[in-house]
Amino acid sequence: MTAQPRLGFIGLGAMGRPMALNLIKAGYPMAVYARRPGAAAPLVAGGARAVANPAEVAQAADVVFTIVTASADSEQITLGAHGLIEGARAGTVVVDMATISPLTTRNIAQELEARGVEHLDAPVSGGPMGAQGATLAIMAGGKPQVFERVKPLFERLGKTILYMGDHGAGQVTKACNQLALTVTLQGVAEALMLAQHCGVDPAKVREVMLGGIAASRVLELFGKRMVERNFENGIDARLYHKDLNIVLDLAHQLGMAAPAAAVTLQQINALIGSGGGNSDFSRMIEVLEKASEP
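Coordinates of the preceding sequence alone, form predicted on its own:
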């Protein structure tokens, strides 16, 4: 890695925008692409150059970061018409930081490798606050030497940065993270609702739980939003639906039982069906409350 590699960034939403801004603030030149020009405006104001498509991002960059919504989106911007593969040179590194299927990740990596282009899957955990504060957890899969090349850039984005193994290992790690997160949130919602039904203040119950073995970041962050009934911040619940489907696809491929994941996915289905798909995931508690109404 040269002292100041040229960067590209695609996916300028709640996570990607602050991540890209942190890299710009660190002094790296950057080309960006967004389907909605307005999404790129804060980056352009910070010194980035907006281009017309992903291929042009790749032409202008040594390392390209992407963080889009779903597996099909990653495939399209990387391998589709005017995709990164059309503009990337041999030795360019594509770093996919979205949460997508490990199978899709491996397919993308194979297609890029045939052109001499390197690939890392490096999904993140920490939410928008972690993206803004550059405190994300980053779990990477791919070639170890490529990981070492990109690690100085990861250090501008996160605090916990681990190499997990070959292509797809980062995505498998993120699937494990999302399984634990979503099932824990279901438990937190049930616990706080139980407190409410028993006539005990859920806020105080949460405070006690935070001081004991039941403490978790899920209880700290999502539990606070449940107690305060603040469902407008954070990451849309619909994205956890996508993540749990990835978990269950992996479980099905392995012949592994994942009953808690299946139950939690049905609860997320209910949340989306009730119009809460674009709200914070903590709104799950409302699904449970409605289900328990007489």
Second form
2 protein chains.
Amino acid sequence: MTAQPRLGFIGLGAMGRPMALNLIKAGYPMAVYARRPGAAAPLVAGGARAVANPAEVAQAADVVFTIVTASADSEQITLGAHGLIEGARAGTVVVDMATISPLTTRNIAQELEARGVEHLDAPVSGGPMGAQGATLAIMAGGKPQVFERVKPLFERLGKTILYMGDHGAGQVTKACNQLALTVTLQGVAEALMLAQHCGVDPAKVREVMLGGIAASRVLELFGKRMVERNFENGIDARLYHKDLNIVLDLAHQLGMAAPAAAVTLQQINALIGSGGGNSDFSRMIEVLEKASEP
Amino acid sequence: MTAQPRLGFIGLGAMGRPMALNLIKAGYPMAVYARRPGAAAPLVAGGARAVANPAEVAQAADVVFTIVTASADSEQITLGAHGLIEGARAGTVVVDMATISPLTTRNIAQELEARGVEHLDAPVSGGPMGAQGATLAIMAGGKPQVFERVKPLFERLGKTILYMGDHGAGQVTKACNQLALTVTLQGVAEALMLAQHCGVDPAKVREVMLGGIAASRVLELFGKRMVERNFENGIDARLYHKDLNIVLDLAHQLGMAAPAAAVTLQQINALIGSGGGNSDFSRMIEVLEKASEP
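Now show me the form predicted together with another copy of the chain; what you just gave was the form predicted on its own.
Full complex below, order starting with the chain above.
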């Protein structure tokens, strides 16, 4: 790789757009492709060149970043018709920063490696704010020497850059994180709902819990929203729905029981069904509340 | 109450013994009763007077503390034959520091109040270490003026003394705490087991999670034990079994769904069944592990 690699970027949504802009600002030349017309405009205004499909992105780039929503989308833009694989050369690096199934990731990496194309999985946490401020946590899996090559680019996107192991290890780490987070939130929701049902102030109970072994970031952040009934302008519940689905699909494939995760996904299903998918995830407490209403 | 109230203490186990000793050290005269012969000896050696039954404790005391294991035990020593109620006078205060059902607590308080006897529920958290060092967190429910009278005594036992509301509010707070704690632990166990099943180092995944929104005291303390497979000399799983049973009984009585708590109790049942009741609660991860063994 030269000192100034040419970059590609696909997936210019709430996360991808500010990430790509941070790389452009750092001086890297960039080719972009957007499925939605108009999505590339802010990048082109910043100096990027829009091309017709993923294959053309790969032709124009040494390192291609992708961050699209679902496992099937990652697979399509990488291995599908006019996909990255058609334009990539031996030594091209594909870095998938979306949160997708570790099994899909391993499959993609294998297909690319058969052509000599390198792959890293590097899902992030920190949300759109972290993407804008370049303070994301990045959890990467793949070959260590490929990780080292891409690391200077990761440092333009995030603050905590972690190498977790072989292909898929980044996705596994993200899956574990989302599992613990969502189940903890379900526990916090049940605890605060219990307080409410018993006529004890949930705000006060939350304060007490924050001082002891039941304390968690979830209780701090989402618990505050639950107590205040403030479900707007947060982190959309539908994103956790997607991620916990990945977790349970993985558990299914592995033959591993994850009973609390399963129950929590059912509760998220109900939240989505009741129209709460675009509300902050703390709205999960309403599922419990509604369930016992007269 | 005089400046130097006479105290009573019943329940001289791993929690009660050091608590009673801290009160004796502070100079209060004390009458004790122990169901197990010999349990009173260390207190008598410290200057307490052993009497024949709870009624005699109440006769000899202005404020009686109780901390016995189960709801039925609290009920028995307070309202049963030769119970506190038989020896107490109008104005005597009974302070129950065990973790029992808020419904039992409210019933006990009502029976005592009919005789003019005062009652506080004041469960604690912090374990035997907190009892010895007088650093317990105490969550109290009952009349505010009774709480104020007993507060100087609580200050000999703990560091965080909280008034939560009317009779039962202390128990409700503790129940909420144990619910959030146990469900969080189940989520942490599932997350670390997922990492292990995927061949990614659980210790490393735990470190990453501690830096983000999935961080919790449970991940910090119990998660460390899970990773190190260190299940000895901790907090016995059977205690959480008892407490989560109280939570689910309460949910049952209230007609409230607590699905993640229910799943978690089933997992604790399995841990107890496999002989893990006296191991640290972090051993819950073994239930998941065993379940998918060939």
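For clarity, a rigid core is taken as the largest C-alpha set superposing within 1.5 Å between two forms. Positions refer to the first chain, counted from 1. Please read these numbers as outputs of a predicted model, since none were measured by experiment.
The hinge separating the two rigid parts that rotate between the two forms falls at Gln171, chosen from Gln171, Phe65, Leu136, Leu84. Rigid-body analysis between the two forms: the smaller part rotates 15° against the larger, C-alpha superposition.
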